[in-house]
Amino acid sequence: MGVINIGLIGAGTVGCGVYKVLTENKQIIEKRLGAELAIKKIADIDPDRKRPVEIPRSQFTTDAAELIHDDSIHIIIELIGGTTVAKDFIIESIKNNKHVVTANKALLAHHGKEIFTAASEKGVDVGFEASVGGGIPVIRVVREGYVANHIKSIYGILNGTTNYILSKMTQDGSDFAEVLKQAQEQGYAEADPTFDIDGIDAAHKISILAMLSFGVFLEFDTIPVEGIRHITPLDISFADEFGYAIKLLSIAKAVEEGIEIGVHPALIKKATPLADVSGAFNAIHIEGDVVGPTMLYGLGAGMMPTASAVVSDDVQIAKNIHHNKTHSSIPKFFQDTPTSKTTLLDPGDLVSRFYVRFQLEDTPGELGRVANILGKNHVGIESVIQKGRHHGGGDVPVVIMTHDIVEKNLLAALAEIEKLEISKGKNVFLRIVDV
């Protein structure tokens, strides 16, 4: 039986999970692969730190170049994260004819074209199943399972931290800051949660899915991204009254005019598959022209789910090596010549229904003034809730649900309303998504 050697760069949480899977499930992997898959060397800046699994000290080095330039190592796994040193390690590995497996969604979102092009030129594979959805095999599903489909749309809950926070806010009625603190204490959120709560992590992931689905590399900085910091228990309560749940939703759609993509909190009808996803779970709703609507669901992060995805890539690449197959390298998904479908649509031109909350002075006729401004800007009102009217005046929240409208028309109306003396604070608006 042949041996296919792996060099692991980064022995953090996921790296330890990969080591655990490859050692504890060694026999079943060998049986299915027909060859031995072995970690030959591990590069980490701190070999002696305490880890959740026991790894012999002899397997460690602090110099990743030892792995990259070792001719006996066939596959390099990069698990250090970031977009600088990790990129250098991956590009250097490819130059040295190594296949690469990574969970680094930020790197692929920003530098995927460079990495995949280099791999294609060298005829080596880049495995990135773990970059989106943790243990959910969404990359393989889109690349292989839906290969006969034009992907029409993707709606995803792609960040477990934000879904956990919104789920807890919904269940307990707690405010954002309180639940974020709980999430950090329980390990669901990082000490610096910016990438999660501001939607950046989810945007990295939807950009990768859009690349695979629509055949285009998008400049990451052009993707509209909005987080959940401004979501309040009041908005969650009003949404519930209208029959909706609030989720941080990643969207990628192919339409005749081009590609719609973005990340933002949205209202989703309750008792539907995406609305029912709770806690730290992820879900991806994909619609193809042949297969129709489908949904994938599971844990989107964590040591073992992510390690499962990393090892699945290792095994797939090892099969190609073991059977001397032509390597798939990067799938031929990106287009060298722009077409109408590669145009990124301006969010302001998109049509949607909206939830809008105003904080208005409780005086007679104030709602009529707001309605006049909305009507002047072609914003149609479907329904209204006004609560907390007091005899002594003060401010009250007023919530409207709109008909389908052009987003820039709503923004123009809100800018005008905020200038009124009866407007007390910044207005809140959230998209309503039917999926």
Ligand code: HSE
Given for the second form:
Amino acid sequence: MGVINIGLIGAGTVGCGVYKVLTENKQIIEKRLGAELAIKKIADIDPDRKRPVEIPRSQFTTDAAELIHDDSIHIIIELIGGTTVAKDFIIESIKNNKHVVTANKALLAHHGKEIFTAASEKGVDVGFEASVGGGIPVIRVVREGYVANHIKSIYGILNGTTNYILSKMTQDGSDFAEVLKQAQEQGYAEADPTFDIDGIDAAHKISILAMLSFGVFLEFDTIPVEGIRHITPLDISFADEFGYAIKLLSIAKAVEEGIEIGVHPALIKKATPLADVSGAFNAIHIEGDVVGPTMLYGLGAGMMPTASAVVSDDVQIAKNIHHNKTHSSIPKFFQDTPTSKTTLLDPGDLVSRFYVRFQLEDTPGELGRVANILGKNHVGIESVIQKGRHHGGGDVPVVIMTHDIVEKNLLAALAEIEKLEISKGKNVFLRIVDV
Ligand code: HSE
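Can you return the structure of this protein in the form predicted in complex with the ligand rather than the form predicted alone?
Next comes the full complex, this chain leading.
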């Protein structure tokens, strides 16, 4: 039986998960692969740190170059994250004819084109199953399972931290800040949760799915991204009254004029598959022209789910090496004709229904002025809720649900309404998405 050697860079949580699965499930993996898959060396800046699995000290080095330049290593797994050192290690590995497996969504979202081009030129593979949806095999499903389709749309709950926070806010009626603190204490949220709660992590993931599905590399910084810091229990409870849940939704759609992409908190009709995804789970709703609507669901993060995805790439690449067929897992998507127009649509031109909450002085006739401004800007109202006055205060929340409208018309109306004397505080507006 031949041996395929792996060099693992980064023995953090996921790295330890990869070590564990390759050790504990060694027999079954080898049986399925028909070859031995062995971690030859591990590079980590701190070999002596306490880890959730026991790894012999002799397996470690602090110098990743040792792995990258070892001729007996076939596959480099990069699990250090970030877009600087990780990129250098990957590019250097490719130059040294190594196949690469990575979970690094930020790196692929920002530098995917460079990495895939380098790999393609060298004829080596890049596996990135773990970069989106953790243990959910969405990359393989899109690339292989839906190969006969034009992908029409992807709606994803791609960040477990924000889904956990929004679920908890919905369940307990607590504030965002309070739930974030609890989530950090319980280890659900990072000490620096910025990438998660500001939607950046979800945007990295949707840009990778869009690249795969539509055959285009998008400039990451042009993707509209909105997080969940401004979501309040009040909005969650109003949405609930209208029959909706609020979720941080990643959207990528191919339409006639180009590609619509973005990450936004959105209202989704309750008791639909995406609205029912709660806690730290991820889900991805994909519609193809042949397959129709489908949904994948599972854990989008964590030591073992992510390790499951990393090892699936290792086995796939090892299988190719074993059968002398390398370079078959390099996505063809960017070498071929894009499947849709590649123009990124201006979010201002997008048409959607919206939830809008105003905080208005409770004076007779003033709602009429607001309605007039909305009408003048072609913002049609579908329904309105106005609550009674709060004790002592002179202003009340007024919520409207619009018909399908052009986003920039709503923004123009809101700018005008905010200038009215009766307007107390910033208006909140959220998309309503039918999926
Ligand atoms: N921090 C991410 C999440 C997991 O909360 O979903 C890693 O991508």
